[in-house]
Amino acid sequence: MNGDNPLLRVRDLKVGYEVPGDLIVPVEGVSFDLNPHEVVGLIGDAGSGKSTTALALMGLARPPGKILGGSVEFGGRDLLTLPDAEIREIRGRDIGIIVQNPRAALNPMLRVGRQIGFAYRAHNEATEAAARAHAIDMLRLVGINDPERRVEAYAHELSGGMAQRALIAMALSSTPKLLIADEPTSGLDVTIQAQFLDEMWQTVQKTGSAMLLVTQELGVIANFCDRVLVLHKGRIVEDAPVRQFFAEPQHPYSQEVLRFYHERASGYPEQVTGGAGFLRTDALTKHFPLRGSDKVVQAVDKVTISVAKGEAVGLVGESGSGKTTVGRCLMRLEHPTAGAVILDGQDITALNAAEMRKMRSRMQIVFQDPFDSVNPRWTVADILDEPLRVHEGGDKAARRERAVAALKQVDLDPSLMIAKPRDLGASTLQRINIARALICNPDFVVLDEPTSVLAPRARNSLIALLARLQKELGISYLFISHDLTTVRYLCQRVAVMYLGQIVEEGSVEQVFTAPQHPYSRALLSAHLMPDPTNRRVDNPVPAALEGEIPSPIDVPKGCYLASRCPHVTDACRANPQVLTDLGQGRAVRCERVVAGEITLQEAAHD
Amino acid sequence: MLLRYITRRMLIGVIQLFCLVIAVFFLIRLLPADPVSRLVGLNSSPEGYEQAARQLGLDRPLFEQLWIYLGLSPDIAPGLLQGSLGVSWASGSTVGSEIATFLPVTLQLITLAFILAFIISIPVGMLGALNPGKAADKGVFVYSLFAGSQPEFWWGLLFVYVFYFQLGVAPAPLGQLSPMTFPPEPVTGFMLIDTLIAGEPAKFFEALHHLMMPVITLAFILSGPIIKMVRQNMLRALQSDFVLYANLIGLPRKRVARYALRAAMGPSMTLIGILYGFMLSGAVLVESVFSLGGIGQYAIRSVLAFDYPAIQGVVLVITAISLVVYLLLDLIHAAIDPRIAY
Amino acid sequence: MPDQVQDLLLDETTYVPPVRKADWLMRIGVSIVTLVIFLALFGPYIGPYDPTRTTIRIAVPPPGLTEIPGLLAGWIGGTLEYPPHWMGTDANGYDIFSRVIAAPRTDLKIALLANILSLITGVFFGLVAGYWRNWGTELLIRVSDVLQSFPVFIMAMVLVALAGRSATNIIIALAFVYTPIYLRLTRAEVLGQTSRGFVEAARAMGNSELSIALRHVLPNSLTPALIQSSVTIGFAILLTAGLSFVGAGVRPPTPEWGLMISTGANQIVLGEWWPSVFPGLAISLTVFGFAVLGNALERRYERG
Amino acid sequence: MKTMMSTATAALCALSVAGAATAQEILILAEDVPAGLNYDGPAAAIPSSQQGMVTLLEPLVGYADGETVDGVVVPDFDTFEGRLAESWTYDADTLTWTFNLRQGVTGCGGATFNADDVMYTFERAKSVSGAAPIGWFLSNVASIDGFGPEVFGDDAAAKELGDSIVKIDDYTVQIRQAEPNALLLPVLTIFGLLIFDKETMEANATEADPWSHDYVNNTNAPGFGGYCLESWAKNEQITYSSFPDYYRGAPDATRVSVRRVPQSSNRLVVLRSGQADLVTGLTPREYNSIADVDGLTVAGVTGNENLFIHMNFDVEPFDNIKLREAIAHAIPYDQIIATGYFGEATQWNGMVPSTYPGYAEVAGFSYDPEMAKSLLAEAGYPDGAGLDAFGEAFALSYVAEKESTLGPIVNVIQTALREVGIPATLDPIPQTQYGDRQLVRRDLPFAVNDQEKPIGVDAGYAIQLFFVSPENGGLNNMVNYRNADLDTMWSGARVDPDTASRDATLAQIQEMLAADVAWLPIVEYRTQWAFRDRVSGLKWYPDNSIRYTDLQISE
């Protein structure tokens, strides 16, 4: 695929940093070419050196790193040997970059418009007013509504998606020949991510720039890129056109990454029968009072869900949908404002503190951040011993044996018993968290986004472990996630939450194949399926939502989705929607769907 | 919004001051002596003692004394509500007027010391931040640790010995002016300003000369924490994502430098406020070495004389000034950094 | 800004973290602190004179550099009428050297005990106020705020004047001054810890609140306070000396550096430098030693 | 050292700008300037305030000059001479004194002195409206009729002057005593009964403050003295200009500035630099250091200043006479005189100042550690065994502000006491607290005191002040010494009109006190001043304040 006259030619790029007595080289010889107008994906695990490489292309390294060698040829000149003033001219003018965590990359003390203006004027002769006008144009170009107002905003006043757009406006303000996008959507919600990538892709097409898209999401690669570079252990191990890559990955690492994607085709988990309502909530509501105001944050609004014995129920939604709060209320880590949580016929919201403590041996939770969930000063043995000590007491040696068994159960070696958390990786720690949650043989476990901080590979194996454990132990899961792929793999049933309410509920198959509620549809269509044969950029995008999720403080009167829904009517805006049972375990909160007014489109996927 | 914030802060400050007044009021009344004996002096008969106690209001019940002090019994004597800090028992003058003569000396001293410390610290701190790990940075770092942990009164004495006694380039540590010089009519209380108002430049320079050593002493001590802070904040700013991004987007050096500097300024404000507040009373040792009649000296004198109204007044005024300084610096911080919401 | 500075400013590709710098510095800190601790244990016994008994020789200057070898020889040979005053004597006739090395017993004792006292109370209240948040602990914070907004020096003076000049009272006064610092530090740390996953996990596991506070939150919230204490010990020595300087410190003739400086301070304008300079040098080095040590610990902690 | 000094001095001179001292102007450095000028006000007990009062106000009578000792004129305490009163007569039958006032005396305020001013002064004293009614107190000490404790009651009439002091005509005033008392003339010399200028005082009175206390506390003390107040900044400086019409002749120094320089060493520095003309309150060591400096004079006189150890009879084990004697023999008097006073003191063999009328020499103690040890054993504490039980009792208190003077002395005492086995420690406490514990609580167990100078120049007054039990008229019995015999003898002596028999009784009392070690007298030290050679004419007064009118300035 390498053209004869590449835009960028990278050879043997090496970046490293010193630690006491050692030199660590995360990027140890990266070579590739980039052609004009091409969109190339750079994929790799966390820590594989993707971001470091991206920065090094601009001649920079994040302290304490240093560029140790190699060349980055751009327009016939080696950027790494250019004097500072000249490379500074190239940065921003010829090569634009956007980075992850956009809000931190914006100067917190300057209005966005001024920053874009500075970036523009650094490379173009322009008056301040002209720069401002240009900033407004750029913001409009990247899809920001009301750019005249947004130029006056500060970084902290912008949402993540907005800030990323501002960054793109800055990066593209001088129409560079190359745009480097370093995980631009990490931390963004699914719908926003899709929207943003669409817009970025379109903008790049309009400006005629080439793009290097750094990511660890296969879905992003499949949908937006022409070519893939796989970075593994500091080197490019595979360089292939997208379709070829997905069809026939060459390198073992690529094959492993894609394995899960290939296995996935094997259909949906079997539905469980019996034991219905083993755990259920009854109109669970949680409001948080707002400091210095009599308003409340309506985090959870009359949520009724039910998990059968041995069943895994997925709870999906974007950040701010209240799904985590539901999980915390189930565990009584938050006390619900109203409603009941009934486990095996017993309302746990009515238990006193001592009874509740006893009850906790029957229900457990696994949190999102594995590092944060363990006491950093304790050994794995201490960590695993704690629930046993609290609930069962007894002989120390016996408890230790159980801890060792629990480790084995999550496929970890007993030698880890003496390790401390800081010596362990995220996926190992998450397994220890799972082992800890299961050690007292609970009936029910809340899994609160347990895979979200893991790299795709680790994510896959953890999901497999969870599925296996459920099968072996017959426990019930409430699996909270924004990642539809994992839900589809692990869960029998799924509930979709939006702004504290459940908007749709049904079996995974029902919801994934034929989503009813406009929000579910948008969510599913925004999900970037790792399928290069059906690229998002090649098809018209269906059922897109506009704007962003409203504040849970001043919720709309009628349908909560009204401000974003493409099917909205005046009635929607006026009438609160109710969750209506459609039979076969399905329910949806949309009167237009119930009335059959919204024609069922072909499901976006599968 | 701003106004509401200021009002709210002032209100909290007033409440804090009120608590402070109450706390100090009762605390000092636990003191193991009262100044009555000092008043009666040679006439130590019980009658004399009672008379003096009555004069000071000490014969009244404690809560009545508090009431009067707060200004809730203005028919007996004006109190805080009437803007009066009471009358010093040691001198018979109003505490307000006494503080008005002592306070400017300290304010002048520490403000000049802060300015000097800044003039030294910003370039030195930046020198460290810009050469992390290099010899210059090490030097800066050790200096900041050293200067920040020194007994200032001892350095003052040392300077007196070296610059006055040995070299003769500094004046004797005898206060704001040489004893032969008649001070100008106090208008603002700030010697440097008053000499100018009086149109006496010779005295102005004399006052400046007399301030030289105490200011250098304090600035030396202050430069420790300030350099440390400048260096740290600058380092942090230089390592921040947005400075990196500013480089990535190809902004000119000058612009990036300005980004970093501004980012380093904001968080410095809090420390400056705390240091300034501390120095209001902490300068007392240097005042003492250089015979400057500042508020700290007044405080010591009042504590040693068990002069209750004066102690209360000093604590109240110093704390009030600290609170105002904190507020001002918070406002500056908010002006620099839009993330700080009121 | 000069261009050169800008160049340095943007030399972003080269960076060495400030982390490992100056380990020699830490060694200096450790040596100073060790020496001070040694003197605190043995200082009062190893000087040539009893540090609390006057001699009849008033304000004798220290020997000049050239006289030292002769004196040393005479001293060892036992030909001297009396042991040499290596740092001279003060206006009261005390041997300054014996007092300078005896003083750490007083200074370090006060600083250490004040620090331990405030550390314990500060950490305790910080834990309570950070972990159990209600109007009661809110009030605790406010009280501590009011305490902290007190002018430190005046506060310590009032307290010492109130209770009399004694080491115990100075310890209590210093503890009063430092407790709010520890309270704030610990509370901030506790606040950070209580929202962490492992605390939630411990709760989900069925631990009681007390057990969570003591087993999980407290051990993870101690470090900043412990690091602070090295710095605080240094500053406590400074404050003790400062109090002595204004006449609110320990009683004479207790050997204490601040008191010694203060005894000599008056005469410095007349050129009598030695009674003040030697004890001041001792404070200067000691506090610097503690500051260095504290800083090294802090950097070690930040490194993890 | 001297050369260094002069470099510094030269620098200081070079830097000083507007030099104030022209021909007849002088600059004095003192520990403080007056904090108030009101002798019934809160600052009255402070010596630096008294200095201001005696500068601005004149007494009715004063002492005649006596002999000149070491260049300083000391008063003849047996001879009074008129000041504002020109002459007086005493009628022993009616206990009435008739004062003929001086005519043609004017004050800075322009008023002419007459009987109304005297009446006003006594009215004001009896009103006891100030914080510290010293005027009343002195009148009471002198037994002026009507000046009893009843004035502090609620009866407003008791606070009015009544008929004990009457104006006969514009230049004659009569004062009646309630009983024979030799102290009337002595108290009239004291700063607490100086005469105010009624006219100016009343012009500055307010309804809330009819006796002008605020005015005198903070603004001026109008009287008929040799100097007028020119400017006054408390804590900083006070300047007086001479009053050319002063009835005793225009003072030689036309302008006197007193500047506050709290540290004695700093005062010394400025004096040595030649910028100041006169300084007070140096330490003995500092005086000694300039004794031989050309151009400077150190003058001193054994006046009424002394140093003693106070042991509280109410505190164990000081109630034990053997212990007190042991302590008395453990004190190295000569070493104190040498290292504490550089020879400018003598051992005090008495219980009242040796210069005062009625003083009787008593046998002094000798420094004898062996005897001290054996006395200690006799007291029941061989080698000090058992004394530790008394804890803080052996904390030797002294006024912290006097550290630079007393430091060398108390440290010698502390070392010497421990030498014989007495576990002495030191406890410097602030002046105010010291005063409170000495005067009001009377609970100081063990103290060194160098500031008791009976202002009434009379042995009887000194004994009343310090040794008579409070029930019987004692005023400042800080050691709680109680001796019924002494009280009886003193009551007799107080109203004894016959000087010889009175002196005999007083001498007997002094013997008793010495035998009981009521105080442990250590030394009498010289009151000293240091000044440039251009200043002369200094006289000593029992209040230890300088009268600027005495000073002669030469070029």
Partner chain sequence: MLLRYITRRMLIGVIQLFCLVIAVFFLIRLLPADPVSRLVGLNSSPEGYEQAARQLGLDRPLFEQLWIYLGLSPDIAPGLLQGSLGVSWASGSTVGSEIATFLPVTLQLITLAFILAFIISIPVGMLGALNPGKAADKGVFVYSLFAGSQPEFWWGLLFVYVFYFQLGVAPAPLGQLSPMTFPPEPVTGFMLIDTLIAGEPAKFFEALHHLMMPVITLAFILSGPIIKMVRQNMLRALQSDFVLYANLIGLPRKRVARYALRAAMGPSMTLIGILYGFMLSGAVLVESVFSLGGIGQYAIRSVLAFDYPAIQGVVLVITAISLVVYLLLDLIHAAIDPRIAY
The other form holds:
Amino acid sequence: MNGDNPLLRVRDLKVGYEVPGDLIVPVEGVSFDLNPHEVVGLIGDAGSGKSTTALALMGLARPPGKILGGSVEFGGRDLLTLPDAEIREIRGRDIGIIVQNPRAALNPMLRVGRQIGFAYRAHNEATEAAARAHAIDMLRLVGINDPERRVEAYAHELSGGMAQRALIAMALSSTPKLLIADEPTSGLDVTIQAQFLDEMWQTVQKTGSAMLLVTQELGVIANFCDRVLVLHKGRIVEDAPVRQFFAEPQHPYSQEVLRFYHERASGYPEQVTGGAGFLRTDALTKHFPLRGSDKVVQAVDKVTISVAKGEAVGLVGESGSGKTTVGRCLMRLEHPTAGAVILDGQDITALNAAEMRKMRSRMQIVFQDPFDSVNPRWTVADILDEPLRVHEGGDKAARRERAVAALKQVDLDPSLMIAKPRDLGASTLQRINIARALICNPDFVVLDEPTSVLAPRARNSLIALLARLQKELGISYLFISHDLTTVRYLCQRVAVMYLGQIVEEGSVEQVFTAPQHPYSRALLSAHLMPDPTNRRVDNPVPAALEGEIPSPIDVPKGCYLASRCPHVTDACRANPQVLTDLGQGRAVRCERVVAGEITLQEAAHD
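Show the form predicted alone, please, because up to now only the form predicted in complex with the partner chain has appeared in this conversation.
If you are looking for partners or other molecules, they are not here, because only the chain is given.
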């Protein structure tokens, strides 16, 4: 806590939830200051009280929660003692809040523009037309393409990322002095995330406002925050400048969160030799027909990718690039429109249903949301027994023994066999999903964003587990992720996707240290590595790609990146690009890079 005149002063804040016969206190004695021109990060495990704290700063608590005590001083007044009418004037005008779930926060019955306009007019004198024009400006500010059209959209007509940006626009509409941002970038692609955080950081510096940034992303903390608050079991256990926090964490929880970062800060996973092409695709294509139209959604376009025995290949790209569809096609959960998927020399796209059912024991998938991946009525024993019963049969007692061994393999206690999903946290349930995927000893596993919903400590632990299992069992992974830090730590090779195409591939070291394709460069420059010694805010911000990814219904004639690329020529717009082998395991889909017309140095100074 520092500063003689903090913008926000929190002392001994307590929030409790009354349940039958008990009082649960998830926030117990939180104290900190927030100064003008300051961005402060708040991190902690799921359930540590981060979101509860964020709401309580505005005098709010989700039912049946109650603020039990403490003070929140803002502008010389304790917000917790103000009459409802006075604190309503402050909320939205002087203090803005961005919550994590935009679907729950936006009114499904009102157009997005009207909702932003209502928030603006509640604190500013403006006509309805002026409020609509302001809403368009705010949507443009947060990176929404074609805001004149989007302002008339309902929440369900927007993607998750667009809905989150609409919520951000609403929070910023009255230029608040303090912004409380609860996981504000969780639904955004890395390129949009970086642009939003750039804007917010610059706004804080220019206006003397402040931001409390609740996040689970260490990269966001390292690149944009001045200080770090660590919330553990309802209390602030560490308050430190960001560089000091990363270099010398003091609390055991902080040390555990950062241990993985320090262990993997240098070096890359060792390359796999031999067993090339254990799983490969040949011009894999997937189109989804549009009802009532002869047009199609081109989700995957002639993707050729190879995974060696025992190798982890990362598949990265923006939302809508086709990553998950590739994974589902590899598993035959979606039947490819064209092309082949070959596992150990056998084309699985040619198998009938019975043959494919037998093949499934050799290839498995772990999905993004652990709770959506299991039957909520089943026990863990039932969940783990199902693949054994379907693929191997055998004695029930023997299957139970295998299930117990599978739990131990993913570092879980066999006592969880009787538990149901509702009794488990996201990290534990994701480990159970991994145990289920591995219980029949597969050769290949698709991991579709398996760590995205986890807190830092749980994420680090799961990455370490996946790396250990890969080494012990010799499994091949296709690791689909938007988190490039995780890809860097786990994978040997990486493929970058854009609008259904692979635009670059190579070893992780090659692509991360010297990306060749303009899209790869933009993606990696926007990615926030957890390194406070090389902060994004301390360096010139590289030029971002303009606009959004084009529609997969009407793809460009030539290069798919042409409408966004700073290096575009007329030839790029006219000529379809071909993935070209550069040697040493590298390939790139850009004729100007292949011809040597675009160098890494030129791109860096664009």
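Numbering follows the first chain given and starts at 1. Under this definition, the rigid core comprises the largest set of C-alpha atoms superposing within 1.5 Å between the forms. The structure presented is a predicted model; accordingly, all values stated were derived computationally and were not measured.
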- residue 378 C-alpha relocation of at least 2 Å between the two forms, rigid core basis: no
- Message: Does residue 107 shift between the two forms by 2 angstroms or more at the C-alpha, the core having been superposed?
- Response: yes
- Task: Superpose the two forms on their rigid core, then report whether the C-alpha of residue 178 is displaced by 2 angstroms or more between the two forms.
- Result: yes
- Message: Fitting the two forms on their rigid core, what distance in Å separates the Cα positions of residue 144 between the two forms?
- Response: 6.8
